[in-house]
Amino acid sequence: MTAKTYDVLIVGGGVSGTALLYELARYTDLDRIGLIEKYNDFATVNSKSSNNSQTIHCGDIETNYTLEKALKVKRTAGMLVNYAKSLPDDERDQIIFKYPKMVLGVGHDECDFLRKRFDVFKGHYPGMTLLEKEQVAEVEPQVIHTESGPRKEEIIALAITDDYTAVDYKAISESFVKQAQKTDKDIDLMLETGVHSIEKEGEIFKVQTNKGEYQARFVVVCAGGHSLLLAQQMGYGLNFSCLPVAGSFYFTPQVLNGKVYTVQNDKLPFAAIHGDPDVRVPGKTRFGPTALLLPMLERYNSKTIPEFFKVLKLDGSVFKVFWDLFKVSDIRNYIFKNFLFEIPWVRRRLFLKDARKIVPGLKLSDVTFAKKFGGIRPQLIDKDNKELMLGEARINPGTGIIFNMTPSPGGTSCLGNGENDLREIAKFLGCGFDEEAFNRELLDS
């Protein structure tokens, strides 16, 4: 039990919650800030390095992004990089990493698509280059060369060869907390503290946990699918259902020097296969993700299965979304195929075929299933419009509480999402916001 009333209480200690903690501590005049995390450490769920692709999404090689969305993501990705570059070199080098990255076009249609995309995007991404097959081979030899010679298909790539492209989201979460604690603010960190419910009495929110009650003038929930669960307990977001999409990965020997993405199928609301260096597993290339619909809010945590069914709220609107997904043959076949990816003997053989689009010389003996790698993305279903919502979601009833659910590029956008929350908090509480310092340090403007 605590008698303290926080100015802001953050629920969730992943990269989104800790980014907001840092921004509030550094750029506002709020004095009392608290963060509640149910586990005994920060960033142990989707922000954990093994549970995501560790990519800094800038919008340059993500072919499912429009130019408008790409430029928004570019801005928030720049904030993340600017933050990390402000740290001492030894700290920075444990958080962000430089690897070449590219999106690969295989065959005439994909190559034609990438050439047109390059013409549109090159003015906004000065570091982007268009690589022909021979140039791709210079950056990623095993993408082109096989034992029988160069692959025959037409191939080009849009590439960024000299930039920060990878991040350990757990490491940056820990850094956000460390830097927030260096300010003169009164900051409390409540680990191993699970939230049961949130209620508002008058102007104060009362947060009930396994360790008693905490009070705050403003609450921000950054807890993945559990954000929707807590929102619906308060009567908010009842028009949403949750579709948890789990991603799995495979390891091979180090066959790539950097990140190699493939062109997104615009009929699929799931990430296309890519190969990445794993910043915490040297000497390996990690391929994935597969996409599997799982009835839980946290991967490998069966205790969250009942919580999933609470937010599923299965009715005709949800069935309509499922039907619309399954009646598209590309999506239906993709979902069935990804179920097979979870069957031990079958999955390596199936996945090998997909991975060979990137590295044609891979052998079955090269591929191993990455056990305990991969998280869950809580995609929302809009029951009013009977459609699947892609990307980030936010419930802000304007009453002093915000609920964030942040699938990709949520990690990349953590400081940008935090900025949105910070501005809402400043408006609601009437606190000061040092926008000049914010722009100078994070936006380099």
Ligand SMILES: Cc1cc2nc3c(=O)[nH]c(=O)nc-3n(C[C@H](O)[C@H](O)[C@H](O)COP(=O)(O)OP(=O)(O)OC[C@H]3O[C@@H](n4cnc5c(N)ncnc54)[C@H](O)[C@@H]3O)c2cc1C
Second form
Amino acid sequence: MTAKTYDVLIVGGGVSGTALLYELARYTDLDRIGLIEKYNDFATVNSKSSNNSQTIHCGDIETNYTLEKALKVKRTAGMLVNYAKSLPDDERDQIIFKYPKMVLGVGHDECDFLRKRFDVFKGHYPGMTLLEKEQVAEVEPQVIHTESGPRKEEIIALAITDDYTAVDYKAISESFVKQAQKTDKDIDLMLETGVHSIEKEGEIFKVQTNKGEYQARFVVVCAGGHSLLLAQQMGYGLNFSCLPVAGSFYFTPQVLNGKVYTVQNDKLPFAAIHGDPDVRVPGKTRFGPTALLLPMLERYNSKTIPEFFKVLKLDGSVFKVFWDLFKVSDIRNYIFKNFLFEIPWVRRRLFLKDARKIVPGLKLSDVTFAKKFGGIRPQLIDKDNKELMLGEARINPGTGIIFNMTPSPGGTSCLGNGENDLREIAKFLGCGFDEEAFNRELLDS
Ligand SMILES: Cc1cc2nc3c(=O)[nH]c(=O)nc-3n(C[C@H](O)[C@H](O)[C@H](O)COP(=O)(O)OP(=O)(O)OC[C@H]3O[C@@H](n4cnc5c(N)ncnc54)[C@H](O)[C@@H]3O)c2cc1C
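Could I see the form predicted in complex with the named molecule next, after the form predicted on its own?
Full assembly next; the chain just shown is listed first.
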């Protein structure tokens, strides 16, 4: 327990919380900053390298993004890369990685779609090229060639072949903490400290944990699905429900040199599968993620099942969102298929079919289920508008507390989301913000 009153207390030590810690320490004149994390290490939940796809999403190959959304993530992706590039080379090389990346169009409709997309996007992404089939084979031979010769379908790809495209979100979280500690700010890191509840008394927030009470003038909760739980305990965000979407992965021997994404079915709200190197598992290719609806806020943690039911708040509006999803046959089939992906004998066979869209020569014996890999995307349901929200969400009642919920691309957006919080904090507490240094270091490339 501490009698200190923090200027800002951050709850959650994943990539979102640690990015904010770094930005506050480096670019504001706030002095007392605390970070509370319930586990004994940073980034062990969704930001752990094995639990996400490790992609730096720039919007160039994500066909489910509009141009507007793409340019938004491009900016935040740039911040992440600029941060990592400012580190000594050996540290940078443990955090961000260069692999070629592409989105593959298979068949006439997808190729036509990608050609049109290229015309719209190329002006915004100077590194983007359109690869015809033979050029795809030069970058990713196994996407085109099989034992019986080159595949017959029409194929093109939109590709970026020389850029940072992958990141270890745990490594960057640890780096944020280390760099924050190098500043002259008074920073406290409270590990193995779980927040039970938060209340406001006068101007001060009182944060109750298993290790006692902490006090702060401003609180930012970056606790994934648990952010909604803590918000609702305070009476905020009651118009939201949560749909946790788990993602599993499969390993094969190394069949790809870089990241190969597929064109999104626009009826499906969750990203199509892709194949790519795992930055921590050399010599393999990792395919996925699947999209499995699971009644828990944290993957592989059954203690979070009752917490899920608390935030679900099942009523007519939530039921309508589920009904609307199930009504669409593509979505219904996709949901059922993703359940089957979890059944041991069936899953490899079924997944192989999907993975063969990327690498047609894959065999059943090549595919193994990646045990204990894959986290949960806490997608929110907007009960007022009866719709499933994609991307990150934020509850900001304007009272000195913010709650962040961060499904994909929340890893990529960590510094961008942190910037939004920082600006809100600066306004609320009236503290200084060195915007010139911020822009120079994170935004200018
Ligand atoms: C399958 C999958 C693939 C993905 N792929 C990508 C990708 O390629 N690129 C990308 O940009 N994003 C991706 N994402 C999303 C990305 O992983 C998340 O957006 C990001 O990790 C969220 O970081 P976070 O810090 O907000 O949450 P988390 O990493 O989940 O951290 C939350 C932290 O809060 C702590 N916490 C929770 N409750 C409490 C409490 N009561 N008290 C104290 N601490 C608490 C937890 O222990 C945890 O450390 C993917 C996600 C999944 C599931």
